[in-house]
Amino acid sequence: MQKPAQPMPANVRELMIRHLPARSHIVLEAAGRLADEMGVPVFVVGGIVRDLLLGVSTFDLDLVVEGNGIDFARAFARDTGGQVSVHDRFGTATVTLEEGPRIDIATARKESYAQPAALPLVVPASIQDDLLRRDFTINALAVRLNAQRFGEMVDACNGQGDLAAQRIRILHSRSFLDDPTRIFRAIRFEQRLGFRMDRPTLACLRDAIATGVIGHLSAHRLSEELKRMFAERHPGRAIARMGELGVLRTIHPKLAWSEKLEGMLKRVGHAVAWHERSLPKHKLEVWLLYVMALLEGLPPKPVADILKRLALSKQEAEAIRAGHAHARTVLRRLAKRPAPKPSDVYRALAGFPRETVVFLLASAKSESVKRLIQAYATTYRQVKPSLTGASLKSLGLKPGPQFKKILGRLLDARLNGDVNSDMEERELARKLARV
């Protein structure tokens, strides 16, 4: 659990030379320059400021100026050097520099909404007014870049007090129905920091979910949250909040939380720790596990509905499809007795991407059967035979249905330890071609 220092200080200069990254405190420093020289009032906000009070090093910066943020981006990617995104729309920018980190400019200002769950209506504001249009009070904190205020604290909402208390709260009783996703933040948030929300806060976020705001979400955002929570460093805890607050049912109402879900997402977590620390230079799309812990044993029509209502991408699609739908088929072929040999483990498994056989390890109950998967994921997976087809015409075998055929024995051989040298792969694929 994350704990703020004590007292909340009104100038956060030292924490900020203390936390920060040196080149973001540099980017810092040259943006209170630039809107001194501008003659507008420019901030930082939102997460970075909450966990600089907290202690907790972040890389990428929000900044709110006063004034027109994409001349502000601009302007700051000119003295940089950086590359300009601009979303007009939004009064929004993205500067990226070539060495350091993102930054996201904003103009200050209100937000309104037409109805629930629909994009924001954006006017021009006072940063007091841009504080107040945020998510939760613990991230309606500022600090003020200009040389002479440089690392003045601005706090519209006391969120200082909410972070020395631990708590998530919400700025109106309409935030959950205006936009949903907060509704998975504040989750996200409790699990991350330790925190609780306070008793209005639930109330509200149970009152929305009761109206089936959720559902009102586009499949875009509602994955991307989903994405966000299931990447957190404790994701079952996340999935637990949601199955008790009834948040799993109003994305299908099969979803629900159970103990064989608790174990199942336990035995996840343990998979992933033992990929990252075995195969740490290969990408692993963990929520995608989580996705598919989530949808183990339930029937094929709701599975499909999900993966509908997630709009997933048909890669992430099939990954979550084979695991649910060959998990049970796969890990009993590799637990048949004798056992199974490293090329019977390859052709088990070959084909399934990375997340599907992390997903199998994680579902296999057997140690033997464990081990093989590790053992395919770690060794097998990258064997090759040193033939290709060019060295088998090399040889004088006429190019045909058999060069798949002894190309694929040849994989066998070398997998099985029954060919060790190129020598002596020539001469297996030799004797195969002459059966």
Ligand code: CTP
Contents of the next structure:
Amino acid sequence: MQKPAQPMPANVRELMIRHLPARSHIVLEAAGRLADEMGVPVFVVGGIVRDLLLGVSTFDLDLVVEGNGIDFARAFARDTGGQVSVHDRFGTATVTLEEGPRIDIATARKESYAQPAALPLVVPASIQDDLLRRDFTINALAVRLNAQRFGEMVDACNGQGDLAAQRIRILHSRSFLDDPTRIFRAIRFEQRLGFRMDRPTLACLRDAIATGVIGHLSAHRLSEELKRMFAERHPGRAIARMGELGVLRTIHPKLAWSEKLEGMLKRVGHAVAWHERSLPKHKLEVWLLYVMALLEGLPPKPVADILKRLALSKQEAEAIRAGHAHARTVLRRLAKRPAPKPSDVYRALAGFPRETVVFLLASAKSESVKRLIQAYATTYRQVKPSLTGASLKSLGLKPGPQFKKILGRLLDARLNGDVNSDMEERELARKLARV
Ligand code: CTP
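Go ahead and give the structure of the form predicted in complex with this ligand, now that the form predicted on its own is out.
Next comes the full complex, this chain leading.
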């Protein structure tokens, strides 16, 4: 659990020096100087301020300008030699610096929602208004950057008090209806920070869920929220909370919390941790594994419906489907006695995306099968015969369909330790060509 710095300061200049990476601090001071030149108030806002007060270091920055954010972003990019990309419709821009933080810059604005779950209509406003349109009090915080007032806190709704009380609190009762992604965000922040929603917030969240508003979320926004949730440190806890609050069944009626799911989520957590320890250079799309865990044991129709609801890419859906469709057969194959040879393990697992292999590891109950899958992921997967089609040709062998067969046999021999050098491989290739 995170502990906020106490007592809550009205000026956070010192905290900024202590907790922000030096580069971010320099960028913020430069933004303050430019704001003075342009005669506009500028603030760093949102999650960065929350994290700063919690003593957590963050890298990317969100700035809000009481004035024209896009003009400010262009001038800032010019000053700092950064690249600017402008999103006109939202009055926002992103400045990217070489080896520096990514800086999102927005015009301070008010938002109104034409209908629940739609994207908001936007009008320029003050920083106070800008904070009042936000999700939770702990995120409705800003720090002024203009040189004279650098580090001054703007706390629209006692966000500092809620940080101290470890409370997630919405700013108005329609918050979850206006933007149902906040349902997922509330659960995510609860688990990440070890905070709890206060009672009125929880009541509004339950009411919003009961209206079916999650059903209005576009596939893209829903899957983005789930991705963010499942990329956190404790996705299992967030899934449990979604089950408890009835969020899972609003995604699909067949999704529900169960002891079986709880066990699966724990095993996925262990398998991911093993992968991070053993193969730190190979990054996994961890969130995919949690989707696989949610879908485990469901019949093909709901699986297809859920994949459609989440509008995943073809590749992502394929990784999930592969785990779902083949887990049982592959695990049975690996559990056979006598124990399969390395080449059999390779043939059983080759071609599956890395995430699917880690999911199979999580699904395996027997220690011996787990060891085989681990050996595949760390070793067998990388094994290749040293000879290629071209080297077979240079040995005087005639190209043709038997090349593929020979290369396959060479790979098996390498995997099983039947050949251990290039010379032995060449001998075996000649022998195979003669047969
Ligand atoms: N925000 C909001 N409602 C949302 C999404 C975002 O009010 N549905 C506001 C919050 O003030 C939030 C800020 O926009 O702090 C930035 O959003 P985002 O980058 O998504 O969140 P962070 O709070 O920075 O969270 P994280 O630490 O996960 O990046």
